[in-house]
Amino acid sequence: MFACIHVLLNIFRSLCMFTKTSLFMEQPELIPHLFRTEYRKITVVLCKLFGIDHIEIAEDIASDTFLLASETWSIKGLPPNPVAWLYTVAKNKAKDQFKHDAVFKQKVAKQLQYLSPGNEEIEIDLSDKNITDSQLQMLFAICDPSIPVEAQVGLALRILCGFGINEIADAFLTNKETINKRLFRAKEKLRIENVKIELPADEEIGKRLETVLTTLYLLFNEGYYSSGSDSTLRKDLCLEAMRLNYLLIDNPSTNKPFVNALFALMCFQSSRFEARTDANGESVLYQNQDANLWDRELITRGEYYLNLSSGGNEISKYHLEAAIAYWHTIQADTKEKWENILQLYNRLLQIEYSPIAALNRTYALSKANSKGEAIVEAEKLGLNNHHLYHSLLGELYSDIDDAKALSHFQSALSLARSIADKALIGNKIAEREKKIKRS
């Protein structure tokens, strides 16, 4: 098994840790990037330390020892290693609110096993074991069923993956005020619950996964096809989601074969990133995607997490979900991968029922049988009020009935929110306008 952070390099290129090159970036690129890689340990480190009760406190130091770098690096340049530099000031603030708060009497005084014996000093542990550690810890904790899962989505956001408040807002198509108050009442609730920041004892890890990968699958779904009205692919999203699901493969209490099916899953649809739009941002189906832009290394490493979630009794729907995206990673637009495809969504819906899934359906059924079997089926699901439905029948009407296939498309353009989408739907309502007039 490769080490977390290699596997997430050798994927993830966009998504690095801290390398040589990042040293010769200039201060405004480098503190944004600090920021979205070391943010999020340094805070989950002293949330686990400091306690549930008060996780707005190791925000605020993580916080303020970036507020910190910005002012004193401005002025006397970049310090040889600027990690290091981040970790020294923040286990320097940690300390010092340990001694002077009250908190210091009303906790850590009561739990002395955090000092070591003999001397006051607190130690702040951020070596990259404690970081991974106390990351999957607080994945548990914040995945807490007390709480909705949108608050889980929230938390996971902010807490680790280092996320601000208006980047939240934008992934929920909301206000950061609604965000604010979601993740206050979140918080609270965790508290009046005295949830542990610790991983579920063994015969409860199974069943807690469960919500784990929940908020995981719901984190990647909202990057790949995000509700968003600036874009319809936010990749940081779904980068995140995948690197925290690795954390779930890298440990041996949670490595269980639906957590390698979710990540097969997100490799295999991660992997069509770069075809999934064109030059000028626009959405491009799948039929019409550029199979040299998919990325051969995804579809490999999703082959090779497919294989290990088979060891198995049980067959969940992120084993069926991932087979399905494993097919749409063959090119060939053969009879028999769409009779697999269809075959593999049969199945998902037996076992979980999604509007969604029933809808992709449809799809698979016009390719492996026909465009009027498709219609029919479709029609029955009645998801008027779904942009993807209304353009769904405009595909499958198209060159049946070209009327009503412009009727569709214009109300997919009206219910569409982002702009990819509602470009992409207003060139299909100009094709068909173009082929209404010819004919």
The other form holds:
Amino acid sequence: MFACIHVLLNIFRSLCMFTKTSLFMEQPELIPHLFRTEYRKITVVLCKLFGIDHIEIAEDIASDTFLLASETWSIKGLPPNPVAWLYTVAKNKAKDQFKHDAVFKQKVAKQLQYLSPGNEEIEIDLSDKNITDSQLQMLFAICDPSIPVEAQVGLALRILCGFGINEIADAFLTNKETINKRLFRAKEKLRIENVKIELPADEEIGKRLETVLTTLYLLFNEGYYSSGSDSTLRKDLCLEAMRLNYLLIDNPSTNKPFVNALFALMCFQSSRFEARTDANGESVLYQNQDANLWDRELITRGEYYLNLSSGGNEISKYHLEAAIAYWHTIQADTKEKWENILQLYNRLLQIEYSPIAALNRTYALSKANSKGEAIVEAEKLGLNNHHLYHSLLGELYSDIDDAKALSHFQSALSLARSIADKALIGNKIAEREKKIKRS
Amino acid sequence: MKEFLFVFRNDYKAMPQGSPEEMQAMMKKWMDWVGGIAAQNKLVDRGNRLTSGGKVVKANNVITDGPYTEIKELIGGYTLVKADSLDEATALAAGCPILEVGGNVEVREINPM
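For comparison with the form predicted alone, produce the structure of the form predicted together with its partner chain.
Full complex below, order starting with the chain above.
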């Protein structure tokens, strides 16, 4: 089973050179990257070892390890194997903590007895297998029904994904203080409820999986759409979401149809990574992408998991989104394609409304039916504060009423936050201005 | 926001049976119409269609059979929407495809118990 994960991980790594090249990055970029990938591994293994009561000590040890890394590496240069260096330091720090903090030792002793009876020494197992196991179990511990869903998502982003508090605040469109409070309360609750870091019982898994999938979905989207920051591509986040998702597929008790559907969705979306930015690092809109750059292997993989997801009677939003993403892997602008996408959005919106789905549905409507019909529908959406709403109307009015199109693109520009979005809208404005001048 | 019930009525017996293509085109219109309401975040429950058969239970153990041949306007289905006012709900109903085939939509505000 674990060999399987390694094979898959290796495929991911070779598919996405980003992971490999990161090892040769300059040091200022390497530490944040390692922080992203290793901090949570260290935290989760230590937390599993100490018990949920001591989650903060686990986090502190992981943080201290990185602090020492940045100090030491800036003076002595990079060690030959930075990850191994981090693990050794983390292990030593944990052992020190155990040796010198009598209260902690006493408290943890019970947990250690529970994990490995008869063993007095603290053993820190940072093997891939134990990291994998601990992460899957921690995923479910965090998604305990005793804490609110948004706090579960926040904790997962923090502990399993190594997100910074600022990034989590961005993802939730709120501030740092709110997130800190939310995470503090959630950890408190996990302690009070004495939540065990283990897989839930079979009868509970279905319901608990829903929250887990929401978390993975958010994580993937944070990487794919990267709301708060200007770096448009954050492949490693998407890869992490896929890796965690694959852990669920790889375990028979969590391998449900909607888990496969979400994985298919992620495969289809990430197949367009290389095509989404040009040589200057600027975003390329879907319709302008070079389909030769789409990753056929990920698309095939997506089709495979989409097929697997069709077992069972339930159609989740992940099924519908995966099917929409599937149609987007066919670039030809046919009526059939857009009619299918439109109907999938019609159903998706009935399951769960979201402004983005409403906007995308209206774009599909313009392609499947007509621009005129889509304009009428778009103006009913009431999303005036959304830059994408004005971008859509700008698009729909283009060549029909260019003055109106221009004014919508200008509204979009004033509402857009990211540099990438502003650049795209700027191009649209220039296009319309040219067109108006010529006429 | 308040909730409203759409009741779809038509003379289903008088309706000509369309070709499969026509049926599919009609289905698409319904899907697009409901999708449009959902895209405004005003759909509560798509509801269901009703089959034409049925019974009416009256006092004194009187039970009559459906379909009700004497009723020109048979209830064929229902949908639940939400809106700020009856006018807004009525505007949502205005695009219903049933209007194209001689039917009508009754819009009723729900009075929660």
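Residue numbers count along the first chain shown, from 1. Fair warning: this is a prediction, and the values are worked out from it, not measured in the lab. Only the largest set of C-alpha atoms that superpose within 1.5 Å between the two forms is called the rigid core.
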| Shift of residue 59 between the two forms at or above 2 Å (CA, core fit) | yes
| Once you line up the core, how about residue 300: does its CA shift reach 2 Å between the two forms? | no
| query | Once you line up the core, how about residue 84: does its CA shift reach 2 Å between the two forms? | reply | yes
